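Presented as structure tokens, the chain that follows is alone, the form predicted alone.
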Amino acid sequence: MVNSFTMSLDTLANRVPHGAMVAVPADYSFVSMAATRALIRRGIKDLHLLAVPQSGIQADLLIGAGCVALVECAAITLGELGPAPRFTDAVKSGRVRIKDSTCPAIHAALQASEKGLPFLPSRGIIGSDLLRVRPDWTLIDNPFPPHDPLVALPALRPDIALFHAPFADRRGNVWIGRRRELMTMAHAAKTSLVTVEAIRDIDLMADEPLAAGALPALYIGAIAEAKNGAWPLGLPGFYEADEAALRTYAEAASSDTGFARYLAALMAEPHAAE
């Protein structure tokens, strides 16, 4: 253990207590695959996923695994490979609760939370069905002229930010670069577990072009080395995603017996792709 932050892929996934709501990015930004494959070695249960604002193989892989109850999302999909099967199987089914949202709405959720106020109003969402499947957002008079409605979202405050990034420093500081949803998520959840490709032996503070993209240590509950730990996503500006991996799993997430196949394979060689 390199310090009190550092720690193992395994130790830091059973940081993730049973029915946690965790934050999770989007697939175009720093996702860790990693995490995600050790909770469900672990046996993860009745997590609340907060994709910010949507997610797509990360959350397909824990729904099918078993490990979630709610999803609160714009939207789970594989991009041009699809629909996400498992989530959608899953919704059908009833056997996992879905929140409906959109992108601005999740956002301003965890501005409230950055922020340390009860919510945000925001205006986008009157006129639209959100309003009837979401009794939680409240609609209210704007205080100022015109004295229009406006929709007043709770603040949205995850347990826990999950994440991955390029590298991080002995003190704990992560670097994100222009990521700024993760700075969000960071701010927004009680603590953050973070994966990255390495740990080097530099202060990303004071450094003063580093600094801009840091996360500080403030916000950071653990950190662990995975190796391309977004495989086989990409991590944006550092490797590409692997695009016949993918392909591999909406193939065989289209169906129960393939799924059931992957998730073995998955579970039989746990630290191959780490």
Second form
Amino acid sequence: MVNSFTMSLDTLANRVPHGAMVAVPADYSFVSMAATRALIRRGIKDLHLLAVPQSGIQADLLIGAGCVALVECAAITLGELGPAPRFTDAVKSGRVRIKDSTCPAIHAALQASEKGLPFLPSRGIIGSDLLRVRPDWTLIDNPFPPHDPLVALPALRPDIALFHAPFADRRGNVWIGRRRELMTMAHAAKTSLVTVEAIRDIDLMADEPLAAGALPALYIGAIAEAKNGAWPLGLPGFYEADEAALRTYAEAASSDTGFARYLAALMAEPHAAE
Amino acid sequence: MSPAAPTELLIATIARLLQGVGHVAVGASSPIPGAAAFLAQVLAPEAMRVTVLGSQRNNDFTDGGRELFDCAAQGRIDAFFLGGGQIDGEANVNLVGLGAYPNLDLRLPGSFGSAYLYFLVPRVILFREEHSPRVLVPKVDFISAPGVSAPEIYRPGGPQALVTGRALFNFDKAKRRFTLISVHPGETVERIKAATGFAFDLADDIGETLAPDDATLALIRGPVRDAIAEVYPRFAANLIPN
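So that was the form predicted alone. Now I'd like the form predicted together with its partner chain, please.
The next block holds the full complex; its first chain is the one shown before.
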């Protein structure tokens, strides 16, 4: 079969237009840090970054590098390493706009897109100030029993779902295992750009156990090989996070000059991490 | 056995609040609640399920990030933990920031799943180690999730207790107020009053928070420490080893 999916990392990064709405997974899932660095090097601008449902170093790095106009998230944090300094600074100063959300609202709004629906209703949220700062969310009444208010969440339809995966086959099927938020993201997005540890000479759809964890090629726009592509984050089940490198980032990002040095090093050594 | 460290007292206190729970879930940035959940699990007479966000070993979900929330909405999660940059006397929690939204004086990570799970999980334990008027305020600057809801709102869940580094409170939904149950070793009711920015009721028999015995400490310093190290290695490294 003609292999039209695979390309270089930089070519894949060039598929992301300025201003695109890009959905990315949480640190506990499969994050493409390789593509993140490639996007920064190519000088991507004005992204609408959708964290599904939260993000860490990926969002902080993109925000610090000036790639993001709007961040939509349930949280941005470096976890045990503390607050995400570039995110915090950019939101406080107003350089980046924020759409504060809550985890299940992001999942549900993506599920609405999966189903081609304009919205999904959600439990909870009523009485939260989130409802006040999210004028796009609205109260509706359950049409069945009376007096049962629900929050209607408009569908989220990202231009691109961007993530990393352990492997893909040459037909463009991507193995994501149990990380099924990636499935939801890919179903909801117009297309998915995926970096993988390796492209294997197998057919994922011909193997029942593997097929159960496979995202079909019909949702995939491009695949690029990027060994250790989640670094310095881990690829759960495959390799651990590089704690020392994450700490180096957290320390650097805590000041403007430290971050500038970190970014300059990233720009100067284009493929050091890949 | 060296005496209980403050962190160990908190782990044991939260674990007691989990008695009788069938399934406890632990969210992001929650090492002490996570350790408490593992302690409750080893002490439980019946099988108890502990789900830890970010874990490989203690997270059997296979349907992605949404599964925790879907489970909660179905009543499959009995207990959960919430913290907050601010918590007020009506148990409202603020995980968004201090000051006027959106250009806050202090920006916090965000609301996570609080605006949902607080409504749906029957036993939500509020936990914040810092106990000061800065954290325990009369009114939060931003309500990530409200402590109580109007009767027409579907809400099987809500706050059960508040554990801080200095005291333990219960929450009375009908009165919309906390009740001081016990103070941690070295604290007094007067000092707790001075450190709390909201008014609260006093239990009839306020005592000292029960310190873990040697057998419990051995569990915290052994299997609990090992279990929590997977997701919170730095936290586990700072616990006293067995």
